[in-house]
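First, one chain by itself: the form predicted alone, in structure tokens.
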Amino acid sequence: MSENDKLTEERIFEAATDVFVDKGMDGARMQDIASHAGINKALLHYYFRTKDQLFNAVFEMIAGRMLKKFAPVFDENLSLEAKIRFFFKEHIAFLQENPKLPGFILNEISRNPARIKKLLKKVHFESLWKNLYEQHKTELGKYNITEATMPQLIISIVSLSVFPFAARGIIEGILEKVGIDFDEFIEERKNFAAEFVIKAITR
């Protein structure tokens, strides 16, 4: 692939991500994506023949970016506590930059769960938490966390950062009533959520 092809593909990915997140898979049109990318529709179809193909590529790109961003979580030299703090800091920061992403993914899961399940099969989550478990087996054993319960721990941790964004409309309204700014709440959550999990598993 030439440098020009790479740049064009990056523009398409960025444009498609914006349009898919804003309008959903069903509401997005290839013409919308082409216009957003500043190219004609024929060129878009040259790179991606169908909307499904483009959606799959965008989903894989987002997953790849997230895994790359959180690579330090799998660094053997970091303690479990440091990894928990790192995750919340970086994951919440990622969601601050992409606040519509959780709602988009939840909507797509609701509309077409089979498509999302098929895409998720390409991401080997089980190997990730097995890797984490092996790195901290002794430490986790002290907290009565086994390999079998690692999914419970991981999903609980992720939910603490995702839920405020997925339910922002409700949470922001509740916080406003008690005089709390949503953005300040989210910034404080980076530390609060980390402390909450660390205390929960080490008590």
The other form holds:
Number of protein chains: 2
Amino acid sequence: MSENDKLTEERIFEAATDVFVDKGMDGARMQDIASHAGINKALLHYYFRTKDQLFNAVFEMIAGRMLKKFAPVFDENLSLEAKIRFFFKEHIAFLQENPKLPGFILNEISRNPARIKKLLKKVHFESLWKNLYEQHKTELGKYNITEATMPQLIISIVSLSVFPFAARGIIEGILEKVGIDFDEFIEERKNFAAEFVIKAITR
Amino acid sequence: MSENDKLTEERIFEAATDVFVDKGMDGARMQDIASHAGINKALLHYYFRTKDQLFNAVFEMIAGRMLKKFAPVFDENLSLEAKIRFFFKEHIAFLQENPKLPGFILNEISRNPARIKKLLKKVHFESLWKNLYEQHKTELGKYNITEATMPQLIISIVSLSVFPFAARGIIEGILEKVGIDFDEFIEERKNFAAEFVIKAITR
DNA sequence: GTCTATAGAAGGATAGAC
DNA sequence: GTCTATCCTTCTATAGAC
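So that was the form predicted alone. Now I'd like the form predicted in complex with a further copy of the same chain, please.
Below is the entire complex, every chain and molecule, led by the chain shown above.
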């Protein structure tokens, strides 16, 4: 199926996704989106009425996709260590495919925190980490991880995976001075982060 | 010294800092900055010519302040463990005072990676972590941290400190559902993150 | 140095023909 | 459904009086 065969609405949506992710809500221009989609501004408004509605459609799709990437990993029937390795491998691989998503989502949410609330209703993080805790209670208990520190642990894990992408501009600049390629660094990170966390919580 | 006694240029600069950090370069409005400073738009242009120049002045000041917060900690004459504890205590305390800086800097750099290069020239990260490695070679060597993995380690440490602030909107939303206050969470984090890293690299 | 007024450009959104 | 033309608002930036 060629670009031209796609439904116009779909083409607009994809163009809008590209431009919004690249420039952010404030920096994006309707003309730019129209050009990317190969149509004119009027047609954007015909399909999505306002810039705000178009942005919301794009944002909900992206944030939903991002959030859904977290949960399933923890449902696998694996040991705690294997889950951690699996998470970093899978999640970083996803971010390698979508390196701009973290910065985009983080920024848009900080500019408008209300956006996240609707989305969070659908994802149940409490039960996610409550389940994780219950399943590995004995292992975790041995190493002083309690249910109360689960949020700290989960957010630490996510930090290690997401932050390098959100801070890519800075990290790339620093690594460049030492002759390390960002992509290499990320590839290494899948293992480094997993072993780092495993050592931190199981020894 | 009252607000009115301050030099106009300084008042403009402070107002611009507030507005830019809050809204970002694209979202900030010259009129908004003028109002915050208690003057009119024309005077902004008189002092800083263009929005771009005003933004650059603000950005360099902020990013410089942020970067400088990293290095000195590692110069202290302390054991490796003590340095790590000291870093998280000091750095998170700084971010508690300036919670919006991470999101602002991360976003503006990703929109314009060239901005960082000028700044990075002044800070020598390689020598920073090379020194750190040399000083604690024996301790680190015992636990499989080599000079080659120092970047992974340093960036992991920074992630654990900075990410919760950059992702505040999301984290606050999640913690809210479990009845945890963000400020409490951050206060706890000074210790949690330090012990987490220490366990990861010394056992 | 500081102000008011306004130029000039760009952006979002709509009207109306096809 | 798609286009051209255009309206209206907002924004950066400048001119010019004081």
